[in-house]
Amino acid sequence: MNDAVVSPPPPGTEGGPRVLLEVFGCQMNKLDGELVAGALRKGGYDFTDADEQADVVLMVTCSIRDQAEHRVHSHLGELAKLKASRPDMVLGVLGCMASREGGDLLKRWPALDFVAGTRDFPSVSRLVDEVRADRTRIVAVDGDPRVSETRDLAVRPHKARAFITVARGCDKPCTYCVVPRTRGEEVSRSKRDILEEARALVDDGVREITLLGQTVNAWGRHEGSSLGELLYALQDLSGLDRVRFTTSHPEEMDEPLIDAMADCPKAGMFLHLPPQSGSSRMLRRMARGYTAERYREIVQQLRARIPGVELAGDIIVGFPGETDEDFELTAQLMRDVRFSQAFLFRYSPRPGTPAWGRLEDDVPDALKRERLATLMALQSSIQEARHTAMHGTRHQVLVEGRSRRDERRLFGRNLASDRIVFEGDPSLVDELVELEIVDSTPLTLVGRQLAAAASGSASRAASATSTSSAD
């Protein structure tokens, strides 16, 4: 996984068997490998970042692409060769792979020992002891539609960040889409549970909090609820600076959710909203229940609503049947909208999607390569003629890290999620910087810091000239 979710022991100190614990795929993977590994504190477990020294590896899985599941088929393979030398090992494979695939994942791989579903984490250590004692294997795919959120504090791997589920499933019956297959029924968690863990959160020094859902707009509609409520509950709560939300479903975007972006200023600078395709025809073959008119009437209340605000989008090419018109709409839709963030993916026909099986995959790959290669051209002219009109402005950022390709350099986001880097001493990580953009590329914005910012809430006109770039 990329950030440890918790700290090897100290070399040479005495503890319980040590898991690797690894996250492939999207936030939510992330926030349940904190749920795992949490519960395997609480058992009695220490951890690794080191294949040869675990006793015990387990993969959080993604399904949503080949790719994904290629990558963990990949160390499987090589898993299954350490483990030859090492049979006490124990692997196990979580997640939504484990869901989609139950026991066919046992059968193809003899060296896995158990494999645990979605909505199977909470019992995640102890099916790891059963296997431990008994060298038996497992299947647990069909646990509690309703999860347990208990969380270890001390599992994250951020100190001022911090993600809080709010909602897992989804119903909605996207044709491309194995979501609802291996994440199960949407159900949304009570007001009185989210706002405890945020308080506790807050109390522990997290001042950003990401609200996770698979249609994460669509929290407490059986209830007759809305998203809206939580963003109100959480800009009142003292000691959190920023709230952000993902993923949102175009279909779920209602007034009262606009409404609250607009009055709560921790939260209405930035929304990812997939319009997945700028074609009606297209919209309407993928089952998304909205057309582009209606997407485009959408961020035209957002901007009229939001001065300011920005808007992250995905889009697939080459889904069955699109054509050359179809795609034109799609970077038409490009064009108009002006996304911050674009994440552009070929399709590809996934087992236990509506698509599979019906819908023929007719748009040839290099056809889908060349539409995929325009839409990042477009994207990438979109990101460099915004990003060189940032430069002198000025935005307060959440320092994050160190950057990755120069350690010179730290980053940080603004209300607006945009990625900024700039030189200054690691002691800000986790603090409230002002910047004011100098240079940039198509990617990356550069910052230089002018001076330590209050604490508190970000203003939103400080972030109103801001928008948001892809990394």
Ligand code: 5AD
The other form holds:
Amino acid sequence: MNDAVVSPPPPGTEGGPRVLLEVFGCQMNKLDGELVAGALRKGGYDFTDADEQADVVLMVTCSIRDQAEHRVHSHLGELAKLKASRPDMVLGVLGCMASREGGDLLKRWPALDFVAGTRDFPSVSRLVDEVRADRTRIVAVDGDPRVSETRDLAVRPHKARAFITVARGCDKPCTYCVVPRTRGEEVSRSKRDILEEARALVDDGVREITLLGQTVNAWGRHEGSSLGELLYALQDLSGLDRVRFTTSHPEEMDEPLIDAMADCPKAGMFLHLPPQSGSSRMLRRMARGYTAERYREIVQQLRARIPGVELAGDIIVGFPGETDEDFELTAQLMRDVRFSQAFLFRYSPRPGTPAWGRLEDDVPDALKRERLATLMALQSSIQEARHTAMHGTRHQVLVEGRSRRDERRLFGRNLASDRIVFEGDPSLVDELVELEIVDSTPLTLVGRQLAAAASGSASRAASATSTSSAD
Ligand code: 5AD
Ligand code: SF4
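Requested next: the structure of the form predicted together with this ligand (the form predicted on its own having been shown above).
Now the complete complex, all chains and molecules, led by this one.
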């Protein structure tokens, strides 16, 4: 979960009603926010990044953990106060919380004008119009499950990078997870649609595409295609340098996909493959569909086939019934796999999930916190060693922007998705540059610019030295 992101106000219709669009949660939400901004812009709206100036405040929300919802509720509390003095203001909650709670949200928050679920994003601009015209309160939570994207190229936040939704929803039975409830069943987009969108984005200056899906590596399986096939097709797209995809499910990881990653240099050397736990007993209770041994086997296959591939993983601590032994198995998995990034969470029971009411949340919060702190310290030491081992290595990096902490610094990512900061001219944003690692902390890699890389196709060789795994 990320903090709320207030998207940089896109160019809107000057003088039109001003919208503040806040996005909480995952990358899928960020892309949904982008699409909503595009539709609103077309509908004659303008944008602002301040509550006080906004005529319309929309929040793209996340339900994955209790805390994520808390944050939205407390913001709604503040907005309700603001609205008391400005009754014309329109407030809308979009996305996962709207899908999960629907009309209950309107009951709880009299100041709220409408909710629109994860499949109702295409109607948001019309819903705002309706509320403004009629002052009605609207619950829209039963949109079309088919994935249709109408993208306005003019409001893309990054010139050289873009996300493409390839599948929405999730059919997995993970007992802790609310996503199948909030985003509905898994629906893949057609290969033709995806490639058309990719072509349009590349023609508009995009050099890195990230394919998004809740279980992205299950893409196309109902239609007899596979993510590997899509990677090969994108590999052939001239002008495109990099293709990422997230998030992959270990159960859907097979050899043809690993082969496709190995054969497609643009696919990079990175995989987000959440294990969730290192204990097969816990994985069974979570209904993940694989054992810890199978997870380790996949990692071995990946590393054998794609030397230097880096893995990111999500872990949940304190799942019901987690003993010290289960927890130690997770820590051991982390020591063995040595993730380049790890997203560590305390289990948060979610209403409506298979575990809700069936598996008692029996790990005390203090113990969850202690286990989380242990894994954070472990991951920090893994990253520190990994980063130190990378000193002197060279990396081709796509520059993403200015560092928030230090304005003089830029940051970008290599093919293995390592974030590297360096001092450089702001004109390098959206360009590929060559860096050498000169310093690091557990969280940060610091590079020195060598020379601007030719803006040709991605070369795995160029960053072959980049990701010497610390194994
Ligand atoms: N509690 C804690 N973490 C969760 N995640 C999903 N559901 C829960 C929950 N109920 C984590 C998983 C998932 C990531 C996006 O969020 O690790 O991979
Ligand atoms: Fe949730 Fe599991 Fe689907 Fe991931 S695969 S979105 S954790 S149900």
